[in-house]
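This document starts with one chain, in the form predicted alone, laid out as structure tokens.
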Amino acid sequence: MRVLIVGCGYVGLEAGRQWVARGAHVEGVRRSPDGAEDLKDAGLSLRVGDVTCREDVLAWPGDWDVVVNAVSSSRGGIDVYRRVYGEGTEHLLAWMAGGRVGRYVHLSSTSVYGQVDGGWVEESSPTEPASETSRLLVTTEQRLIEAHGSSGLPVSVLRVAGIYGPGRGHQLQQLLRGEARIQGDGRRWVNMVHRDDVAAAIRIVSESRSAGRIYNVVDDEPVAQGDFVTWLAKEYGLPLPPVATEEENAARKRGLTHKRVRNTRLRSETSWQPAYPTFREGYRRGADTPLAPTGQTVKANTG
């Protein structure tokens, strides 16, 4: 089995590692050779290339069982989003038209749901986000689904919730730096998923028979933001975070959503079962706990 992972970073590397463990040949695309040793250690081969450069993409060999697009905007603005997701997707579509790709898996985001009423959302829910960057993600999804309908592109789109895992956990890092705050009344819903479960979803969806489908990749339990940071503080023996000031709330209010995301379709249509069904399991596994800024592993209380 031959797998190409475009944007082989935090999630892509783990997906590649899981495929290699099953005997696949996996190549990871990165814009530079930085981190080549990480890929080598995981059993992947490095291919240097930039998805925003049409010449780079068209030069890649075109015979793959699975192609995964896990590129990141690296927290860039709308111009970066246009290059990475808009232009990058067009480059990949042109490249795949000239080769054989068994399945194309595109990673999107649950930020495409702009709901603010705290209700449940699923794949059929409206995707009308307030932010320009999330609207561009919706446009990219639509372009791919249209390509499936017009040319038979074997695509699957994964809308991924907030990712945490080894070395990553935004709220915990804020607690460690003393910067965490309970936002507003603390009731805004947070939707998360462990990195390893995202990687497993990529692999499992690529093996499913149905294409042209969109799946939410999120764990089983949304949690109120205030409850989550309070739980983290108690679990790691850290001071309880204060409530944000009116000024801090006002600065964060723009673009925030308030919704609970279902994973029912992914669970019912594939064999995916999260190894970390809630944030509690994810943050209580020693080696899977995010790292402190100094590099030491933060251990959860076990009592």
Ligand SMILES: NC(=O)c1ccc[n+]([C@@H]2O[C@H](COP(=O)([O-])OP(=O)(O)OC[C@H]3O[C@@H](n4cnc5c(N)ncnc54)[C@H](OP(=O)(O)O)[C@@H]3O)[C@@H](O)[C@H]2O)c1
Given for the second form:
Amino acid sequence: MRVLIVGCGYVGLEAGRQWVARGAHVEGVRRSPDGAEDLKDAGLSLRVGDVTCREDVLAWPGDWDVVVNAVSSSRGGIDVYRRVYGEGTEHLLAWMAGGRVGRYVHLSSTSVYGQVDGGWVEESSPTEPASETSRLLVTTEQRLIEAHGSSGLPVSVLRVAGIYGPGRGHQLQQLLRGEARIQGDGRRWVNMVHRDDVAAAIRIVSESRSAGRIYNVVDDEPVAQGDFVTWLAKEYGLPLPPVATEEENAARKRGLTHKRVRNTRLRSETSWQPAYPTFREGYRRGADTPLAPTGQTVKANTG
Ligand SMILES: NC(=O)c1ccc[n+]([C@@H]2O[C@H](COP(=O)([O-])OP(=O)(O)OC[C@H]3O[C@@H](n4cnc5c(N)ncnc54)[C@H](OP(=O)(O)O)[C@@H]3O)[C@@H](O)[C@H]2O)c1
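If the one shown is the form predicted alone, what is the structure of the form predicted together with the named molecule?
In what comes next, the whole complex appears, and the chain from above leads the way.
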């Protein structure tokens, strides 16, 4: 089994680790050799390359059982999105056309759902997001699904919710810094998924029988933002966060969505089951939570 993970960062590295544990040969692509040790520790080898550089991509060997695209925008704006997702995808398509790739797994985002009515969304729901960057993700998905229809590209698209896990958990980090707020009326839905469950979804979907499918990758329970930070504060023994001021709410308001994302298709069409079905399992205070080392960080925050 040969796997290439393009954009081998937080999620890609964990997916690679899971594949290596099952005996696969896994290579991870990053733009610089800085992370070579992390990859080596996980049993992967590093291939330095940039998906936005056509020559780089076309020079890669073309024989893989699975290719994963988990490149992120590195918090860049629309120009970076155009290069990474727009041009990068074209480079990968041109490269795959000349090789033998068993399955191509492309990571997209649940931000493609622009819904603001608080209702449930699934893969067939409209994808008309307000933000330009999310619209570019929609265009990229469409390009790939069209390529499946026209040339049989064996693609699976994963729409991933907000990722948290060891070392990463935005709301908890904010809480620890005393910067967390109950936003608005606190009822906006937050959709999350643990890193390890995203990695498992990548692996499992790559083995699914039918290509050309889109799957939401999200845990079982959306949570209202206010309830989430309140639960976190209690779990970690921290003071309850204050309600955001009008200025803070106004600063955040643009582009915010309000929706609950369903994982029914992923659960019913594949063997995927989240190891962390809700934020409670994933954020439970303990050795494997995003808070490390537990005691020290809490102490620093409460002064
Ligand atoms: N994080 C979330 O909450 C979230 C939510 C929804 C969807 N997603 C999607 O999930 C995927 C994985 O996210 P993540 O959190 O694992 O991202 P990440 O930690 O930022 O990792 C991305 C990796 O891509 C590499 N990279 C960036 N630009 C590259 C380029 N031009 N060519 C080759 N490699 C490049 C980076 O390494 P170098 O910088 O060394 O190149 C890094 O290793 C992304 O597609 C992201 O959009 C994430």
